[in-house]
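In the form predicted on its own, a lone chain appears below as structure tokens.
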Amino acid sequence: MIKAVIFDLDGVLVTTDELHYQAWKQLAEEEGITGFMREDNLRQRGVSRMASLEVVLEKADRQYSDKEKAALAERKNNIYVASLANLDKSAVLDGAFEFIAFLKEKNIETAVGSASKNTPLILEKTGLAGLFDAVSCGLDTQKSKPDPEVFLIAADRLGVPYENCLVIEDSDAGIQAAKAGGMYALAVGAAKENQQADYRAADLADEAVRGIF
């Protein structure tokens, strides 16, 4: 039985992904980098900063020391932070407000798991906080997806059992890391094919969602 779902943050929540991409794309061209493209971002999804960036450094025509990368994602994530001053509750995915009044009502504890670091400033400025009953995100964490790490700390906090817990994703690597901490798994968005979910629908606003309860 279900008791509790846990939302990843990008891309089944709220769509910052362009803002991702950009800010990306903009810290490769002043570091001369040529190449990084779309198909690279898509990569990304799911997996914590620091991954992100050996991503992009793939193409580098130089290798960068731990203090050269740690710098570069702190580039990466100031330009991304300040790209986020405009951000509202227009950046809420379809169906999602909806889909956790539901929840509410069914007496299902909801929580959110994101590698994201920026997850309070994201849930604050689209008018999420305050909704869930729990948190756990990048500042949490040691471990990236793939790992379940993000996922067994929000349930944790909520208490419930993770046999209990449905995880919500829309990245190969987050249904992945659902399973590995033996929980359900609902794969939406770019993830949707994704076979090793246990469920699979376009988005919140899917009525098959809602089924699943």
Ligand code: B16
Given for the second form:
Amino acid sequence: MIKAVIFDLDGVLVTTDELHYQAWKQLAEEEGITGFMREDNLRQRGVSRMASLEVVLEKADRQYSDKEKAALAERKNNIYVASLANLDKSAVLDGAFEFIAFLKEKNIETAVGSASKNTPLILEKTGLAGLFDAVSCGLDTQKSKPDPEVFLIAADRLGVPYENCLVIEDSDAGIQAAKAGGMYALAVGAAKENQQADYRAADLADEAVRGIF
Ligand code: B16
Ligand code: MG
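Form predicted on its own done, so how does the form predicted together with this ligand look?
Time for the whole complex; same chain goes first.
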């Protein structure tokens, strides 16, 4: 029985997944790293900033020191945060506000479980802040998806057993993390074909999502 829903942020609740991609692309271009493509971005979804950087550096023709990597990650984050300047409600994906209200009516607990250290900023700018019973994000974790840590923290904060939680994710790493944590998983967006997930849907506006409850 599902008693709580844990939402991933980028690519599930908001369109910021595209802004992450654009920021990495700009960084790669500035560094003269060619060959970083949109399909590479699929492996950056859901994983930490440093793990995402490694996907870009696979295309580089030299090795980077840890100090250089930290500087590159910071540069990318500055580009990304600058691109959030005009972020507002219109960045919230189809069906999200309505689905959150539907869950409230059904007395199902809600949480955010995101790898992003920018989660508080994004929730604030998009009008999503305050709509959830708990938030767990990259600021709380030691390990990145596919490790389940971020979702386990969210469930613990809600006080709901892991087996009663449904995670909604747009990344293969996130679906793997949900299953590793003993939770149900609904794959949407870029992950909608994921066969490891218990449920699949195009987005939160899809009728199939409400059909789960
Ligand atoms: P930041 P999610 C993830 O968010 C993104 O999908 C991933 O591409 C990004 O690297 C990660 O957040 C870290 O984000 O650099 O803002 O800390 O999908 O887990 O909500
Ligand atoms: Mg995501």
